[in-house]
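Quick heads-up: it's one chain on its own, the form predicted alone, in structure tokens.
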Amino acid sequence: MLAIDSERLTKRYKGSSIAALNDVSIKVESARIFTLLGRNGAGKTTFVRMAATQLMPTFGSISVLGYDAVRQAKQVRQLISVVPQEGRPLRALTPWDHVYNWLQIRGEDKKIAKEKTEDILQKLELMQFRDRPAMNLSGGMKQKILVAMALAVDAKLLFLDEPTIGLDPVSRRQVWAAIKDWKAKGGSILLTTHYMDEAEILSDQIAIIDKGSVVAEGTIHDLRKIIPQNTRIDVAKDGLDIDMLKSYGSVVDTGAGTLRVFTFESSIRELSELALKRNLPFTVSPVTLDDVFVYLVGNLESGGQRA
């Protein structure tokens, strides 16, 4: 059974001409974490809003673990735990009111749901807080109290709507291994974010979306054939002549003052020794996810052009 299954899903808010999702149709596979990459309203929200029975679709279908989303939204609620983007925890709670109530509420046992509270709080250091107020916590904390208490549940399927955004790198670090633990518990994962590096590490599957269609699907293996090229140099452009450099392979002007030139393995070492020659820093390193996805959504505005 798919742990989702859409069939040319659209969103059409009111009062807009243009559709916020336009014909997706994807397919997650149960014990698996998929990953929707896209730019600032691209649409990924959406479809994490529509898949989690909050928001209804203008056209298409979508079920959950077998249900229908709009026909048999209160079944799925009970099988799926969310993190949801900008989420607020309340003021005057503590780490330990939010998640030990939350799991009373989905109807744990007080001795489990104690357990549980303890568990998930010592995996993300939220422990030593436990009787602190959040108003008195930091942005991070307060990200890290929603995300345990969407990873307390028993549930079926974890949305995760950019859980890691304003975390430092330790942080993002201990959720990224508690969500490991979840999917080797055999659960399933929706995964948004903006963190190239964070996709790469945690993704099975990804969907690129831009515009609201979905542009690209595959596997980290899959995606980086996109650009044809499997290596990439970055080198100062100062007195470099981009015409020369074409003839390498692909290359971008980053916009910081580097061209990047997308080419293959054998053509490293002469790019190379045409930077030593000129004493040009430079850098080389395999194509990363963050460079396709530039490669098919990007463009000035986000940081670079093709030369």
Given for the second form:
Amino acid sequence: MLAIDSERLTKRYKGSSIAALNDVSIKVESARIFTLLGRNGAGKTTFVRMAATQLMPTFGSISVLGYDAVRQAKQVRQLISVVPQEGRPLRALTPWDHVYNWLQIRGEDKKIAKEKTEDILQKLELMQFRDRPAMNLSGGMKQKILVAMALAVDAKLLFLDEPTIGLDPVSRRQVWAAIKDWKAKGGSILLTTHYMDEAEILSDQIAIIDKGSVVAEGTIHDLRKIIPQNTRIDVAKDGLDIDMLKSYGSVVDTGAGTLRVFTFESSIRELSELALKRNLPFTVSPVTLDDVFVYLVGNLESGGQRA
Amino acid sequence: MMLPVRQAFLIAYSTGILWLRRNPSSLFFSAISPFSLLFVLFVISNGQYSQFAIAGSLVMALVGYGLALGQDISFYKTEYKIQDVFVASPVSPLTYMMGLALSELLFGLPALTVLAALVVYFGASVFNIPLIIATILLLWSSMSAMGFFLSSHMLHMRNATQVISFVNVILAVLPPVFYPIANLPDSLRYLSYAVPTTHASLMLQHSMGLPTPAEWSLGFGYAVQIAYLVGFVVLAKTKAIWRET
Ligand SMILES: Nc1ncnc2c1ncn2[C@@H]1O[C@H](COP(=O)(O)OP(=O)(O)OP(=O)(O)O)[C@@H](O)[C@H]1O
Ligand SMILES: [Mg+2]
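Complement to the form predicted alone: the form predicted in complex with the partner chain:
What follows is the whole complex; the chain from before opens it.
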């Protein structure tokens, strides 16, 4: 069974003439992590909220775990758990209060709720702050409370709308590990993020949305192939002839004093020698998701990046 | 315990009891405010007017809790996104509303207890205590449902506070809540029967042994209040924004 199956899903917010989401058909396999990428305002949250029964579609259909998310919202709501974008914990409540009470509200008995709360607080390193009111916690810890609430719940499908925003690199890895645990137990996940490394590490399947439409979809492997060249070489800018570099492929100014050449494996040797000869530092790597993202949805002309 | 009831109590526990435990002073402030008008009326009338002032203050406090619930709900929705978490869960909108309304009641409990005690002190017999409690519960639930319904419409309003004070005037100031209904000319008196708070106040006045109009009866009062309760619950259930459109 599919975790999410949307057909021509469209959302036009009240009073808006253009659709925030337009004709989006997405299939999310169960026990997989599906990631939505896209620029600010692309429509990711709009999609997530329609699937999570928080927002009505204008047109099209969406089913979640086999139930129609509009007509059978009640059934869907038994089976899902969410981290809303930019949610905030209640100021006076502690991490323990949030997770423990939420689990009970979702129907767990006290004993199980206690075990699960301990478990998730431990995993996310919130245990030492378990009794501190949220207003006295840092921004990242507050975010982790929301993630803990969602992950502690026994559900089949998890919606994570930018779950690791504001988290330090160690905390992010803890959240990733918890997400992977969830998947290992057979759970499905719909994730949105602006962190390409996060998407690369977690996703089984990715859709890139731009201005309300899906512009690319596939595994990381599939998406990497969108850029014609498979290799990128970053080389210090000093005194390099851009036109000469362009003969190897496309060239982008990273803005950090280096030029990025998208090229083929066959050019690695030549370009490396060129850099070595001039004593310029350089790195060679495969094309990343970040590159694909910028290639697909980055407006390079106005961004002034293309060298 | 049935799950929705348990859920409502857990919501009330989280937003009410836990909050109060960490901010006990807020109980003091919420307990004091319903007595301000009572105090003024008591002083001005040299105590002559106490019974109307008590009935009025009790009704106005309950209207206030309903409106405060509306504000809380809009706040939880827009500022905390907590409502989004509840929507995408097995908690129904009415359970959510009940939970927050219970928490509101908890904050109001000290004031309500004192006001109800004053009703008894100022003439109600102890046999009227069930009537007093029924009046409080009926108005509390219908005002809560009204607050929940209004909350959806206060969400994006910059003038939410004006709407709140307007509703407060319509329900607690203009109708005969603080003053004898007999003071109104006939036409306005009949009009005021259309307002649920008129009946709540009349029930309290009745229980304190004050005269009520010949055309009014307890049954009439209950009927109108129950009709409003049902109406507001239906509005809350169908028209309050739960899943956004
Ligand atoms: N409640 C709303 N009313 C009207 N328009 C809205 C509403 N919510 C979102 N939009 C519009 O819909 C479009 C998509 O917004 P959405 O929040 O889905 O973007 P997003 O991809 O999640 O962006 P971000 O990465 O910034 O979170 C935007 O143009 C936004 O302005
Ligand atoms: Mg978003």
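Since this is a predicted model, take the numbers as computed values, not measurements. Heads up, when I say rigid core I mean the largest set of C-alphas that superpose within 1.5 Å between the two forms. Numbering follows the first chain given and starts at 1.
Once the cores line up, the CA of T58 ends up less than 2 angstroms apart between these two forms.
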